[in-house]
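Single chain ahead, written as structure tokens, the form predicted on its own.
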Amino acid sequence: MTTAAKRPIRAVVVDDEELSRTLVREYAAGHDDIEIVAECANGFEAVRAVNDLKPDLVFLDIQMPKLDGFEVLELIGPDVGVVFVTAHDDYALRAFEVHAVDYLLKPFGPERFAEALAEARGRLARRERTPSARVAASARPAGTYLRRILIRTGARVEVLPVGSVDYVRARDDYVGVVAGGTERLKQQTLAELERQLDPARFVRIHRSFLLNVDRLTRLGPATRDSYVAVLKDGTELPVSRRGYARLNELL
């Protein structure tokens, strides 16, 4: 009675530079379970890869033009393994450190290539996820904010800038990003995105939205105990009592 062969590992390759994807997929050729399947210079090619492909593993370069890694990660979400690929970063190392990801720091060789892969074995095999979030929270400098938000519908990604961004309502797993009257649905939620953004621009009036203050244009009571603010387009949003107490601080 004969076993049926293992299905080899199906990876996708991201960086900006032809000649790193060529030594990956060089380092690759010595390994009969891996497959690379895909090879993409930029993150936008990245996403829809991943997307169409449905890979089990990327090698993700960091340092990229248009989207960087990081980028791409929240992007492409926790239930894809993936080997980072940089050059020195400090912040990013440390990120990797902390949470256990492994990465091949450039330039590298066939036994570093070997064992991150033998790590990512082990990984897809326990079906570890990705802590996708974490480390790229860990990864950004401290007192940093996020300078544009991403939003993906399936293989299309929408970058908005967060000065475009009226204002961001809870939707149950998903937040509803709001700019220039149109909504777009990100999943995450709305105290994770909080986290992200500079709290002198973007504050939580009320446990389901946060607003941009530069949108606001009007403070006033809605009833005894509750307040609405009133945006420059005419939009009206609950304001709780927290909430007011924080505008009042910021404003």
Second form
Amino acid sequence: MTTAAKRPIRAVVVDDEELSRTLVREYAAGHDDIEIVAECANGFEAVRAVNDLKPDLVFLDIQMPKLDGFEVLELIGPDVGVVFVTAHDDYALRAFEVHAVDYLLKPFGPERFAEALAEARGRLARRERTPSARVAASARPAGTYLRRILIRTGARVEVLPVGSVDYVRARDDYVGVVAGGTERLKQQTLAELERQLDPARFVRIHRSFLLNVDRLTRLGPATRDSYVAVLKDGTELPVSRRGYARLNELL
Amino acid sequence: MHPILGSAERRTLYLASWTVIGLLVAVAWSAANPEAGIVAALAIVVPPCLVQGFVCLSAWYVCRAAPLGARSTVRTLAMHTGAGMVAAAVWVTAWAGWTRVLGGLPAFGGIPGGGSPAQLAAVFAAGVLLFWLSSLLHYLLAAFERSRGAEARELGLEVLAREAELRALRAQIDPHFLFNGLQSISALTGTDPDGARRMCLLLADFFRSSVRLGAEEQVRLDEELAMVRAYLEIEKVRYGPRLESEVVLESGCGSSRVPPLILQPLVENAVRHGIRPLVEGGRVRVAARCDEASVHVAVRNPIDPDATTPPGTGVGLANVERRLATRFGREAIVRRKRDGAWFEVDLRFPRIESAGAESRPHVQPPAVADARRGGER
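What's the form predicted in complex with the partner chain like, now that we've got the form predicted on its own?
The complete assembly is shown below, putting the previous chain first.
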């Protein structure tokens, strides 16, 4: 490597098994251009560590407590290279879709680790990023709907089960997810989130509103061309003519 | 499908046998008519014999209409006699017509046209006899085919049952368990070689007994629980202090019989879906007890009460249910309970003791097995 390799790669190891983390650390010790800056035992710790330490690379297990590997990836954003480390080969396709740097199958040897590291060096030198929309889409297995919405504020992660969400509103580049009367901002478009949610539960009642139909109590006319949805907590939301048609179709 | 017409090989054999029959009849005929040469005898006898051979194929339809044992013997005999007489009439007519045709030719001059009534009566009797022979042949073929079909079906069923059982057994142990175990060993070799060796031995013991028990039709409850302990021991190396375990067996129950590896999927689920998603981990508890009639095993583990992640596909538990149902029918009960932060699977199935109510005689009762082991020493 040329001058670009002078600064070592800063990496975080995320695995709920201590032995597995030890092994990555041991393999990394054999290379002088990589430095392990943190070890994390679960998804929350991983998001915090990435937020605080801004590493170049994450060695990421997939099945972990709290957040799985793909959810962590969705939350940490596209600036970090990811090497998945798992005993399961059935996530390889999803890993490929999110442009993972590499996919290490447990158990793996130092040679395989060196290959992954070489690939990471190349990626970092070319400054390739992971496209985030793809990451969000692959955070759940194909053919299923989102079960929970992840919201990150700085290093803090909140996990909202979709059943607890009242409605979602569009706010420029963000969406406001309202649950229990509190709104939380998430960087995503409303259309993107709508695609990930179960259409039998969440209905786009308006250009800017996505409603959890369980929360609806009453639907009334507002003007000649529009309606208003009244939620269980008394909140009133605008309903467009197309939204009204969609609601009628579902109910 | 006709058993003879349906196969080229049998058709050839059948034609060959009728040629032989034709030759024999020709020899008999030339003995009765010494004035005609053997060539004339062959010319006269062989063609009607081939016709009769063809006619006798119809015996199969009689055999099919009257399978052996399906009707009274008298009735079956009557049917074959009737059919035989019709066939013999065709054969006599063919015989008489053919001799008359040949008698008109100058080369065969002097041959009695149509034959004498006594000769024709002998030919008729031979015709009935040949038909009966053919009936016998067809009965034999039918029986042969039936037994071959039954054999094939039985083999097919056995293969299917074996496959199902193997599939179920293979599903008992998740292959990732091995990969993760090897990863642990790989990690330990650097930092704790003694630990690595211990892990190798644990894995070896576990897989050896899984192979041994998996080959049995049923195993002792205490053997099954020893497997569970070995499994949890290995997972403890992986999960460290996050996994605690407790395996309890009520005294006096150890010799009860259980299907091999029936608890394995439940304990695996308890670790994978119970302990793994918990940051702090927890304790897996396996408790087995029994009363007069039944064995009761409970597998209990903590779960994350807030978890919205899917609880797994349930393949393991469904497998356990199916295996118990095939073995015990409605007498096996599988219940799952979820209360707050705990999940429990309860199995209850009939108690079968090693001696006494042994339903599968080829499984050695332990007393005998022990004696045998003693003898080998």
